[in-house]
Amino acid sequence: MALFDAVLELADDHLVLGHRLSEWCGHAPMLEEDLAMPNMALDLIGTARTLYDYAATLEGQGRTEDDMAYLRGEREYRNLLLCERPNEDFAQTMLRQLYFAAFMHPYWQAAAGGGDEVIRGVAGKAVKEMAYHIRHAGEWVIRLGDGTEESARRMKDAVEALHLYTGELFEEGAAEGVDALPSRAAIKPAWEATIDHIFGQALLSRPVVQYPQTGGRRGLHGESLGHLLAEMQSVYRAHPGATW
């Protein structure tokens, strides 16, 4: 079923970016960035949440979110590579969620005129939360952009790290022809214009990539996925089906 893998899709984006920036806590460069950043994680933990609830509910298999979360392996799941992407740094962790945020705010915007309850439901909170993510995001970038010598090296050498995985953004995926979800493809002019004006203001050029890197819709992930699934998955792994 197209919904069924189109949803599960956006579950996995927002449950393995919401696990990379909640690796932050205890770890941020300052007291507010350690409040700031696992808020913005419990937000796409929160969509993630109510996506996969969703996505078993349309599979009608018995499946729990916790199940759609914790008991499927690497290859089965659907996220984008730049969702996995390691934070490495501050200011590739700032990048990422500028990069997804600048997509998600409009694709929920689109998805919010939609025909689906749940998805028009999901979509009315989201949108407010991307909005602050791009905002917060946006800030660091180019504050660290145009910085000292040292966070606009480290600004550049995130932004050509990334940007090879922001082709796979608009790649129609599973959502394709499914009239609930808005297109991917019809997003990207409005996530140019959001990336360009951040940039220009960072002092950062947003690069053409001739190749871009892409396959994790189709379960194709590199290693660090498999790290992240470990740890998140343990807890569920060796108790399924505990309860508290």
Partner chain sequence: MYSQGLIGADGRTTESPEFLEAFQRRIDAEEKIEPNDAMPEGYRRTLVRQIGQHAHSEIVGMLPEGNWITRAPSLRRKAALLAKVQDEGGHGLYLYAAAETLGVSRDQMTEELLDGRAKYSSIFNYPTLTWADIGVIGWLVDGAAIMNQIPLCRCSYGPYARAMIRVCKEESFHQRQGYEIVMTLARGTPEQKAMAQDALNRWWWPSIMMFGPHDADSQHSDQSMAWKIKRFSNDELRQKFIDATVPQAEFIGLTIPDPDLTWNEAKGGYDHGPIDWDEFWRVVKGHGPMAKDRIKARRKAWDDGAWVREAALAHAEKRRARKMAAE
Contents of the next structure:
Amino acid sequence: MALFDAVLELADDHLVLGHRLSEWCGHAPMLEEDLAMPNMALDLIGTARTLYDYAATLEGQGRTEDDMAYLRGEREYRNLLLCERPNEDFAQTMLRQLYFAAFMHPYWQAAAGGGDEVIRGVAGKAVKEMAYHIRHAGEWVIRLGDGTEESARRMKDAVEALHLYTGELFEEGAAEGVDALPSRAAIKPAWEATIDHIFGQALLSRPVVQYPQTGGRRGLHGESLGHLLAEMQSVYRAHPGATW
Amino acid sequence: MSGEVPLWEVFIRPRNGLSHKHVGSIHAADEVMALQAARDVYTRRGEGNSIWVVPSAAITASDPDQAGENFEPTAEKIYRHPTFYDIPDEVGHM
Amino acid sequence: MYSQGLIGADGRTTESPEFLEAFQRRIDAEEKIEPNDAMPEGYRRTLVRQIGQHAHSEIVGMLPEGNWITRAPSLRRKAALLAKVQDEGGHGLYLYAAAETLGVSRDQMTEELLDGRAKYSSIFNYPTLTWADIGVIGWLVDGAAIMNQIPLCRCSYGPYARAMIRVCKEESFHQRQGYEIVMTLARGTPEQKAMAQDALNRWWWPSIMMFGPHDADSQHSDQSMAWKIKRFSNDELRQKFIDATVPQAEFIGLTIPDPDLTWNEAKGGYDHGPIDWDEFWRVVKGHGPMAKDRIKARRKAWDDGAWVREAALAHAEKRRARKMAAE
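Please show me the structure of the same protein in the form predicted together with its partner chain, now that we have looked at it in the form predicted alone.
All chains and molecules follow, beginning with the one already shown.
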């Protein structure tokens, strides 16, 4: 069931990051961002739903997308550590989004030509969404990096805080040898080119990471994911078997 | 710094073949972010396929107090309209 | 979503009788007033206040519902709620822009909200305690809002009317998503049904109060009606709302928490029990259970976002300078 596991990994990435973005709704730095961030969150949650649904079909045990999302605990979640990082400030939120989208855009481009019909469908839609996420998050990274003294400091702090999680993007995980999905390692040059292009304008540089963090694909998460899941799953789990 | 983020007017073309139409305003610091904000705010339900943004401050408007002198003199120049001319029905559509 | 009947409008104005008469003739002829048109100062002030209150209500209204985005009990509900709360933000944005055509800036209005000078709909000063509250808010609060807002699409002030047309179009899904949530709960487990009834019990009276004081006690309402900023009286709208809502509650087997609610054949509508106006005024005056928290949350978002807005402006300045240097 390598495909099942690989689809679940992707679904978890999208749901957890979408959930994080949705936490901003009503609290953004300006009203226009109160609309922009939910737009991105809705893209991600939409993709997660399709992928969970597909995973459930592949499994064939009668589970639903909601069972997948709401009844697995932190050790069973396979998302990238990057996706679960707390929002902290707007600089970290935008950088996290850029890191993720700059990976997913070429990834979906490659997947769009793959041999799996469902994945091709997801990819066709997601590739456009990710292109916009790169643009929106990227333009903010540029403005914050080359804005005021404070914003430049916060942007550098964000790189410091998040870059160590980016190596995990390129680990094959459960997708190792799955024909329907592209090689993740092969995405690296495209990702680096996008980041360097934006960092060049944002007066930032890609740091050399001494101790990269990884483990999400094996259910080894940071502590904040447990809180995210406890919150997200609280109503669903309090009423077993209920319909919503 | 204590400036306000400037106001922009947003124009959207609902589909090709139609003109851009004013739909509302947004705030943004520059033209790139203004376009993105307009996209995120005003096209969430497939309202269009092209966006213009214009700094609100760049718009010059006619003065409502001059509406009389601007727009009323045209009312009596009915010879600009096709129905001013009598053509016999036998001639057919013209 | 919407604000209650306007609180504390001041329609006093100082123009000459001839000017006011000519203005009134335009209004009576159903002409729209546009931003640069000459208008009585009282008209302008009333609109700034009303549109501002309305916009603030949308923005503060994001908080009680936003409180459940992270806990929505299915991915379908999560997406719908997120889209709805996002819409409220959009509606606040359209309305601020409409008010800005009257010469007041969004930052000014925001400051007035944060320092307590400006009012917003008091319904948002109640807490959302369970998931059922999200359903009941969509059903009742958005339902009441629609009653209020549809007539505003014909308001005499052009930019406000246009903003309201867009708002009404977008809001058509809000009440339906709310009612669907409540219906699902009412047909669910006994715990879910109890949750729905409990939410209805808590939100019914605040919803009824959203229409504002009784007509006899409503200040400045007559002037607003004459200027066609307001098209129906508070009591008329409240009656319409109750008549529409009672059968919807019956359909899903929930009980409206008003023992005096009875059908009045003669008037063709429901009579309702007395409204607790002491509570209404207490909440309007800023003593609702969540009032302090709501403003604190808005203040935090505004203050925490200051460095972002400043950076965007600073970068824009650099872009301009670079462009000039390149030319």
